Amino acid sequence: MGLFDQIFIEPLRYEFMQRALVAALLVGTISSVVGCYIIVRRLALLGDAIAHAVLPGVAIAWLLGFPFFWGAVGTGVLTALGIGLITRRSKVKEDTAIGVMFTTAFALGVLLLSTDAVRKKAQGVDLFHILFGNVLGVSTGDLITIAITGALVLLTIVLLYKELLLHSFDPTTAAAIGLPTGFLHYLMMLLLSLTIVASLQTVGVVLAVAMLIIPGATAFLLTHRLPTMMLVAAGIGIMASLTGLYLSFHVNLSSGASIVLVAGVLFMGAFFLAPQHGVLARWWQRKHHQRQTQMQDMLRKIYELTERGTEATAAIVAQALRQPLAHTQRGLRALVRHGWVQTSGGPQEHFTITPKGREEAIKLIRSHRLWEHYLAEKTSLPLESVHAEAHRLEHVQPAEMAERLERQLGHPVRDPHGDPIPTPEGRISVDPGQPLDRWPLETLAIITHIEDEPEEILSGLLARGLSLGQSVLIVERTEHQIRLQISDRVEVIPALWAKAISVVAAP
């Protein structure tokens, strides 16, 4: 006999294993599908409450001598109604009401199961399995009950799929168009109770909530659409149930705990490896975004240096961006590979921007300055802070957002600092001003531009009342400071700050 036959085929020679296999498939499917609604509605704690609340129903059913199925369903529904009643009729919040109800119900169940009367009625049944499950002990009658329950739950979901979908994602709209939201809520609680009862024999009360939540949560990491989420969750539930079942058989472990453990392992796999929402994928996306941002910043700095007539060597770019030289050199090589810049080579290597790179740099500058204009005009953000926020937005917003911003702002031609905003065709006007530190004494000037970097200089200039369109007159200049006449007052600023201001002659 081969290894495959020994592991997978040999166990199926036993009837109890055949029944267990069918039960595991049914419960894995039902729990996973219903669990998707629990996940999207953020009702995991409510599912936990109902799972624990069915325990006293099981005990009461045995005590009265009728099938535990009905007792479990009854107490599950009563718990859901009780949580709603407490929430509506008192100032206690829903999460608190859930905590009160499920702990009280679970304590009552444990108390009842420990009484001699229930033990005698149970007629030798191991009540431990009600808590933790024993799929290998599923009888034909249990299997029929699980099948009928599962068919009823799945049929209800199929028939009311659109209504339950809308109620799950947007209950306000569902109520507005006339859907019976109260009925749908308690119907979902009934379906949840039925699903938990179907899970009792396989994973038990304590672990039933795990099979409701874990497959759905795993699928939630892998897809964005509810129908797909349900299919993926069902597949995960089936896989966990079968793997846990065989593990339980071969290693002689608790069947319910084995099934849930496998489901947990699958969740952790998705948590780390999911293509879009996994830890590794998000880490890679962040690293890619950081590299892209650094390359774009480097490209724009080369463009600015070139426009000022300065050679863009690796050392100069590194100094301008305040970053290590080795890091800058790697970034410049990446820009060359992208075709955005070209290098002269040789010992005095310098970099020049290509037409393709200039087009990309102009797009970045246009997006940045439009965002600065938007933030200054439409938000309460201080002017000295708009540059940093615009720098973040220019790298994360799609290019078409610039056109929408421009239309919304009325096609501005300059940003809040006086810099010209490039046109959609890539044309950019030349700033006609000259630095204030070189402006002649006693000659009235108009401020046309204030550099937005470094932020501390911009903050200092704004604090002294200097702004675009402001009339200024240099009354005294020394090596270290400049005395300015601004309207009816005099301000003294460092000479370094004056380099950040551009002015033109007053008309």
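Here the structure is a predicted model, which is why all the values come from computation and not from measurement. Numbering follows the first chain given and starts at 1. In this text, the rigid core denotes the largest set of C-alpha atoms whose superposition between the two forms falls within 1.5 Å. First, how it differs from the form predicted in complex with the partner chain.
- After superposing the rigid core, the C-alpha of E10 moves by less than 2 Å between these two forms.
- In the core-superposed comparison between these two forms, A315 has its Cα shifted by at least 2 Å.
- Here I236 does not count as shifted, since its C-alpha moves by less than 2 Å between these two forms after the core is aligned.
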Contents of the next structure:
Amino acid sequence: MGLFDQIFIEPLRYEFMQRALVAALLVGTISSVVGCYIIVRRLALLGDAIAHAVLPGVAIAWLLGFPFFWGAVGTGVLTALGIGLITRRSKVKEDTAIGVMFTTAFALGVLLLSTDAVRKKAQGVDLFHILFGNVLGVSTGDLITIAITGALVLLTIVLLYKELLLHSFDPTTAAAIGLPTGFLHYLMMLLLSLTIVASLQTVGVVLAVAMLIIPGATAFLLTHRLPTMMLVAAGIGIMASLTGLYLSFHVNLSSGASIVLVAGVLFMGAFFLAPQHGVLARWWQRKHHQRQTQMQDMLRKIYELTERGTEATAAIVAQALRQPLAHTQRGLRALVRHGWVQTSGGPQEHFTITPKGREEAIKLIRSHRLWEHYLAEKTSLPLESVHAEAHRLEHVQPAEMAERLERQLGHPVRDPHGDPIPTPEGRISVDPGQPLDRWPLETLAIITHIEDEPEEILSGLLARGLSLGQSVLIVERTEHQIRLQISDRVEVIPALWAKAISVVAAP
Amino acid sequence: MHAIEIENLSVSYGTHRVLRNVTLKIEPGQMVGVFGPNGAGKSTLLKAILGLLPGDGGRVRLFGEDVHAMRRRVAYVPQRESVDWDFPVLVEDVVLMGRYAHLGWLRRPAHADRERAAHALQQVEMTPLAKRQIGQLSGGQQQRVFLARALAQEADIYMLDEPFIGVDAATEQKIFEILRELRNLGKLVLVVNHDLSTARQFNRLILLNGQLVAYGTADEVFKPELLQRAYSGRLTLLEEADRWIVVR
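Alright, leaving the form predicted alone aside, put up the form predicted in complex with the partner chain.
Once more the chain from above appears, this time first in line as the rest of the complex follows.
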């Protein structure tokens, strides 16, 4: 006999195990589906309360000699009504009302079950089994009750899907179009009570709420639609029930606790590993984005250095980006692996940009400058801040965004600082001009570009009325400062600042 | 016939009386702004018209009939914060809910209902986001979805509770544009709003402060003494050429 048979088939030779399996499957499905409504309506606490409140019902049923099922449903629904009544008719809030009602009902149940009269009638069923379940003791009669209850509950949920959905999502609007919201609420309470009573045998009073909430909560992390959430929850409920049941059989553990623990582990799994919203996925996305941003910044710097004819060594790149050398070296290796950059190797190692890397760098620059243009023109962001903001956006936005921006902006050729915006093919078609500090005296010039970094120089120049398209005339130049004629006034700027300005001859 | 006829309506929460003796008749084919300070009973007025709150007295008639007979002809857009946006439901599902008013118990939305919902989504320019979970939308987009749901209902009276809170300028414009279209089709549009700067967009204003302070056109309602009564001195009005400046 194989291991599979030993683990999964062998236990089924016992009749009690067959019944337990069917019961676990049924309960796993029903609880999980009903639980989805409990989660989206934030009624988890109420579910817990009803589960505890079925206890006195069980005791009373035994005492009076009718099926415990009806006693349990009775006190469950009564508790839900009581909580509703207290919440509406006093200033006590719902959570407090729940706390009062369910502990009182639970205490009453424990009290009744500890009396001799009840114990005699209970015929050996002990309190422990009601509290924590005893799925291995399910009778065929129990099974039939669970199946009928489950069918009723699921049928109601399917038939009233539309009404329950609107009522759960937006109760005010549900009432506005005339749905009987009070009826729907108490119907939900009835379904909840039925489900809990059906699950008593498998997981017991204390853990019943776990089978309602945990599979649904797990599915909530993984899905975007209620019907899908219900299907996934049912799958998780079934998986937990089966695994827990076999575990309890082979290792001789409490069946209810095993089932709930497996469900709990599945939830933790989804919490950490969910593909979009899981903790790990988010962490990885953040990391990935950070790494990508750093690599792109580095690529761009190498491109700029190469354009200026500077040899890009690791030390120079590190200094230009103001980041640690070791960090830069790691980044450069990644760029080489990407095929964006080539290394010369050897002791004087320097890096050159490959055609593929150049294309990528130009794409980035294009995106950056288009964003700057957009931010300067269409938002009220001050010109000094657009560089930093565009720097953030260029890494976030997909490539086609650049085309859309360009269209919307009417195909600008320069960014707000006067830097040329490359075409999608990477061509730069504008005369870059000359730095102002080398421009001849008394010759009218037009500003075509102002460096956007450092920010202090940019804002200083802007404050003195120097902007793109402005015509200027150098009146006097000393080692430290330059006197400029701007329209009808004269401004003095530090000589260093003039390096940040490019000009062409006025037409 | 009046679209809404309110006679001597009073509403209380517990012992606190929120609305006192409101009497008001509103014709169809208008865009009415409901203004007033916090706690003036603006949202309460909408809910009372919808028959969601038991009135202490007085009555509300819609097109001459009891509210309960008129439910499917009234579309309501609740405050955005009144629903849980993490709810597992897609944009298109929410819009389809607008059709529920016309569907009996146990009836599933038919193909025609889905088409109307899709059309409503198109009107608010949200078709590309139809398959998104609603929590993934911005505030403005969420408000558009709610408006689309109301449009899908094809009602005669549209009531919106604070639709411009947390909404971008483009969406605000779009909403006004759609509401104006509805008005031009002869529908009645009732909008609760607290931002007086939008008052000019409406052709009738209701000024509330626990009771009805004024009902009329902007020129009739925006009188210093009326605003004084509604806002009890918490705001002053400066008139300037063709506009007002409200100072808080």
